[in-house]
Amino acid sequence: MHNDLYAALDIGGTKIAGALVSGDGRILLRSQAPTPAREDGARVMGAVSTVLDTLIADPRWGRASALGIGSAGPVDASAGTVSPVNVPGWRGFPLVERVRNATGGLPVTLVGDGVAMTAAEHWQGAARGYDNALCMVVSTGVGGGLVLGGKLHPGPTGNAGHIGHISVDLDGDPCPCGGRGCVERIASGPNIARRALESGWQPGPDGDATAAAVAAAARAGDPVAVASYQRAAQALAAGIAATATLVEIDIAVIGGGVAGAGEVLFAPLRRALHDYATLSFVQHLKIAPALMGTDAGLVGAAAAASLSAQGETAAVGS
């Protein structure tokens, strides 16, 4: 794999990023365009084409053996389609077919963005060396992916490991997904901030009411801010423990903006996990912060393409 070259796309509601990635995980070229998320599907695809054109124009493009896409979801890798919640113009959009046509028939692998992050963390990051792992993105939403038996496990449609929509509060608030009491409804950044505000937390003079501002208040000892993060940690712990009980993971890796709160999140998370992960085969589960940062989507998409080319994962939209 070290001599190979892969193309990668990271599709999100804010930006569309592209890269050429070496076989050892180094990003050799980057390209980026804003996502015209409120425009029609053709305009959004136009932004993808702009990013691809930069990659294709590079003299190294001819060495690319496959292209991976990590996209905000839901995705359907079996059909090659994407329907990102935050890009209304794409519903069942045939992204794999369009990208394959734009690249002259290059093999294309599609996975959800949580699976892409998981592939990156297992290849180069905090889950490296672990055969069974859950990797999570805790940000505006909560997503995730699984490594089982040493291999990426995207599932038939590329969405396996989507821990954000495990219900951890049976009578909890309705979630936009249609369920109740989902991990995302409790632990995502906007919901951490919402809960703090509803419980009487007051933003500072700058008016910053984000989860990062709540984390800063928690570090300063504000009890309402502390309680909101404790509740998020409890929801994450319940979801992680349920996943570990189901498929026996060795490590849970947590990235995304909310993980940037550091010990404000991780300290209560470790305590809550001790309460929820009680069976003998999950008691030694390790919690670790993600290491790949903002490159996770691109590196993970390249990793998914590589694994697909080697026949090590079934989530192929080509």
The other form holds:
Number of protein chains: 2
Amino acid sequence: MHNDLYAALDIGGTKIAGALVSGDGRILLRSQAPTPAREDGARVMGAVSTVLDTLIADPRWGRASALGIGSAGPVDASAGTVSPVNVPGWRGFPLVERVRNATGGLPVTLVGDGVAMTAAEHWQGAARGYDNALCMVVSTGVGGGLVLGGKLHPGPTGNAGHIGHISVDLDGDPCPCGGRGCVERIASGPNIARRALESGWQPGPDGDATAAAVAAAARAGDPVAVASYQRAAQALAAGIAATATLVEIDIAVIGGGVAGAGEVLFAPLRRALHDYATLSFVQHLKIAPALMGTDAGLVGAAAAASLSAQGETAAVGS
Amino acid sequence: MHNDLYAALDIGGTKIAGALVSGDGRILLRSQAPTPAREDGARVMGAVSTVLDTLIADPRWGRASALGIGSAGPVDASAGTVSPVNVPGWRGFPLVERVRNATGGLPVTLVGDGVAMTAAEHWQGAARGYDNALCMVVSTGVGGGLVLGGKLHPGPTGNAGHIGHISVDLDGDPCPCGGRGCVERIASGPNIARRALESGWQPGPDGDATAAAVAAAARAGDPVAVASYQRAAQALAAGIAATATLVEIDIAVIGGGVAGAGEVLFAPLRRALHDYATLSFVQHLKIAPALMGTDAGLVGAAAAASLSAQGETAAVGS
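Switching forms now, from the form predicted on its own to the form predicted in complex with another copy of the chain, please provide the structure.
Zooming out: every chain and molecule, the one shown earlier first.
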């Protein structure tokens, strides 16, 4: 794929990003617009068109052979529609058809944002060389994706790897998804911060009460802050171990803002993994921080388009 | 595969079964021996040889093109070894090599017993026609296997689908596997019986304190018995929903002795599934009882051998 060029879209609740990505994974051109998340569906699509127009105006556009979309979920790759939780104006929105029409019939591949991030980490990042991997984003939410048998596993609808909404505490707190005790309900940044505050942690003079501030307090030895990260690590470990036990993975790659806490998260995570990854075939499981940073969504969407062009992914929204 | 013939072994902690299986899945010849589970490894292999000798003595043996083994786990298909929890004399036992030697070099495929059962249900049973399925045995233990993208997914070591040992209760009771709150620790037959007894259920005059007796009491309206099955159903639902959320499955097939409780288990299971399978792409998930009965292990081992001969499975112990 080194001579090819791909277009990519990364659709989130905060911003819509676009890029032209070379066949070896370099971003040649970027375009970006804020997501008008509280407006109607047509206006959100207007922001996508604005981002696309910048790409289309570039002289290299004509060389793009396919377009990949990584979108906040849930998505339905089989129907070509998206219903991002944080974009209420889009419910079953036919994004694939609209993008295909806007780009003159370019082949379009749609996957969830967790799957896109996974494609990027497997192609160029921390999961490179691993045939069986879970990649996760731990941030405002918790998402993920899977590589199985050397190939991206988007699942029939492009949503596979949704580790944030598996229950690791069947009697636990209600989750906005409707479930209970989901990994995200325990391990996301806002939940790390909430738990610290509820347990008596006090923000510093700047009033910063985010998970990053809790991480700074934990590094300084605050036991309540440490405990909140330990609980998040325990939930992540249970979820990662469940994934390994179900599908056999060799590595779990963790990115997103919460992973930025570093050893405050990773040290208790490795310890907790011993408690849950118990069977012989999962004991060797590695944990590694993600390497692709904020470009993972765009590079991964390009990778998904490339894999789809090669017939490698099950979920192609075209 | 209709003109082919396969040999099959089903290795359990209680019995070792063998068969010749036609290419359309009929068992043409059976052979069986008790597992000398508490004796040394050589004696256990002796029982396997006895079972094989009966097959080899049959005039149809010469038509067998491959042999499949479904074994109690954990197995290591990549190494060709087995370490069944309930057969302490076999730890890393080179079963594939021994069987290959005993059969004159026949190609041998090894999978875990949950994977074998899944192959059978996908080939001829309740998962037939489904491209993405979880098949489970709920009995003394809880095991399972996966079909993904239309193909059996044994995983690199043949152990994928081990749903019994994912934690759905991260602070829950210790499990013999070393974990906590595993599905098996809550939903297996012995745990259903134990929980009923601990909550005050009294066996009848025959003293039968098995999960089957608890099921009979539940059918007769005993609230403690009903509650014990409801708790098992809740754990199974959380585990099944987790699997669907991670890999996208369309159906969960449940066999084994505990599934014999019928609606005592399946009715609360379907209700509980609504509580945990919440995301749009998992809400359509079906639950169905297994159809293959006690032959699933043998038919599934033959199916795994057949798939391996066609190059369809990742895990081939030869």
